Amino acid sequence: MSSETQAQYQFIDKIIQHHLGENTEVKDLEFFYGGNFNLAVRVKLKNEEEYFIKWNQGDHQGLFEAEAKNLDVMGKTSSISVPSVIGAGAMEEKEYLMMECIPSGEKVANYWPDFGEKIALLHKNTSPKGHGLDYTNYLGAASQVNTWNKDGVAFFTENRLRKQLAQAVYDRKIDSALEAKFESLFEKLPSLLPNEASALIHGDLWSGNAMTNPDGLITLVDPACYYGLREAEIAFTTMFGGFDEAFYEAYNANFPIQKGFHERIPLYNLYPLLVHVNLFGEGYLPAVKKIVDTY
């Protein structure tokens, strides 16, 4: 075993015995690499329960305290299945999340009409301050600046879009030119999105963050929630190719989109692929471009 594994192991035992008694034992882990700066391990303990973890290297601080309290919210809505949160903090310089594991399940045949429902049950709570958030959190990597603004249009102009077009020209990845084509579009936002109440969204709603549990049901995480336009999270189901029908027929059904949907999809999504242009580079703006242009 190398030092550093050695001081990983080390690293994992301190947070499960600071969270579960100094007298937990450790049948197995399992790590996983898959994000851009977080590490994780699913770990499973002598009498069989298992919990997952995830740690950064000291980068992108206050994520995981975001993250853990994103899931408060959503869980305590009881509309949608979320892990439970064991703990967050931060030891030898790293921050950490700890929760239940949800093992995986093999999907039941009303899955995605449950889905659907189950979403349209989260968008119904509302808050009296209107779109926004108590606390700054994060989409990915991407900073979420969530103060509140009655007016729903508004908070997403200028929380969603201008804050990350701003980061996108500050870097020069974005020119004048389409800078001063991003005014004359946030200009006309409030013509072309309806400003409804707000409604509280998961935020990062695509399939990698929909996990079938046990029940053959859903689970969901990775949350980046917010009370915002109820329309932009069910254009974001569509940006990695979409949910099946079913889901979107339950939600309708549930919670009716209002007509002309379909053509407001691009606007909501230049939200994600704004954030995508400022994390992992310029070959997300011609798609960025096209949206601008067409409006």
Second form
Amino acid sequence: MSSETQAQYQFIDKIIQHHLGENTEVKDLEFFYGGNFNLAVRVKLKNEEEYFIKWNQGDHQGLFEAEAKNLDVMGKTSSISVPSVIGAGAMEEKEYLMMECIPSGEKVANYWPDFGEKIALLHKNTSPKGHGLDYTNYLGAASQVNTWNKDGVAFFTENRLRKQLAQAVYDRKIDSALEAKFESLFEKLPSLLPNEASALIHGDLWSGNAMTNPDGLITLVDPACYYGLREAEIAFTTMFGGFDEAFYEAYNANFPIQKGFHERIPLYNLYPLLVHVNLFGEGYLPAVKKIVDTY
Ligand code: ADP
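Switching from the form predicted on its own: structure of the form predicted in complex with adenosine-5'-diphosphate (ADP)?
Once more the chain from above appears, this time first in line as the rest of the complex follows.
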């Protein structure tokens, strides 16, 4: 065993013992090295209990504490299954999140309609404070400032698009000509997007965060949730290939989307596209320009 592996084993042991007691014995570890900046491990204990731990080098302060809160916010609604949180914190200059492990199952026949119905249920959770959340959280490594705003389109414009635009301008990825086009688009947004009541949305809803649990049904992981415009969530699902048609049919049957949604999808997806420009580079810029130029 390399010294690095040994150090990782000790680190995981320490987390397990901190949360479950000093006599807890680990039987088996299965490491996940995703493309992301986080590391993860599935832990099996001698008593057969299983847990899932994610950690990073502590370079995104508070990321996992926010993710733990996100899971609690989502879980409290009982609208859709999410892993329960065991704990989150900092140890050895790293930050971690320990949660219930979700073993993978096979999708049952009604997986997609059930998923669509549960997202509709989730979106029926609204907040009297309007659009936002009580704390800052993250979409991937991008921080999301969630200052409450009674106006949904204003929240989306100021706290989502403008924040990412400012970052891209600061990093010289977006020039002043494109910035000016964004400014004129921002003025038009109130007439282009329906200003609905706030809805609790997962915030990073793509297939990689949609697990199939042992019952063959949806369990969501990795939320970047907030109370926002629900259409932004449905638009987001189309970013990387989209979901089964039965998902959208069930969603619409339970919480109908207003007419003209398909034309609005690119406007909502400017947000994740700008996040991609900021996190992963200018390869995503042509898609951004194309959308902004349309308006
Ligand atoms: P990241 O934040 O690094 O993107 P994710 O939370 O998306 O990590 O998890 C990456 C993968 O790990 C998921 O696609 C899923 O397959 C698996 N995973 C995440 N959470 C759990 C869990 N609680 N139990 C089992 N597997 C999980």
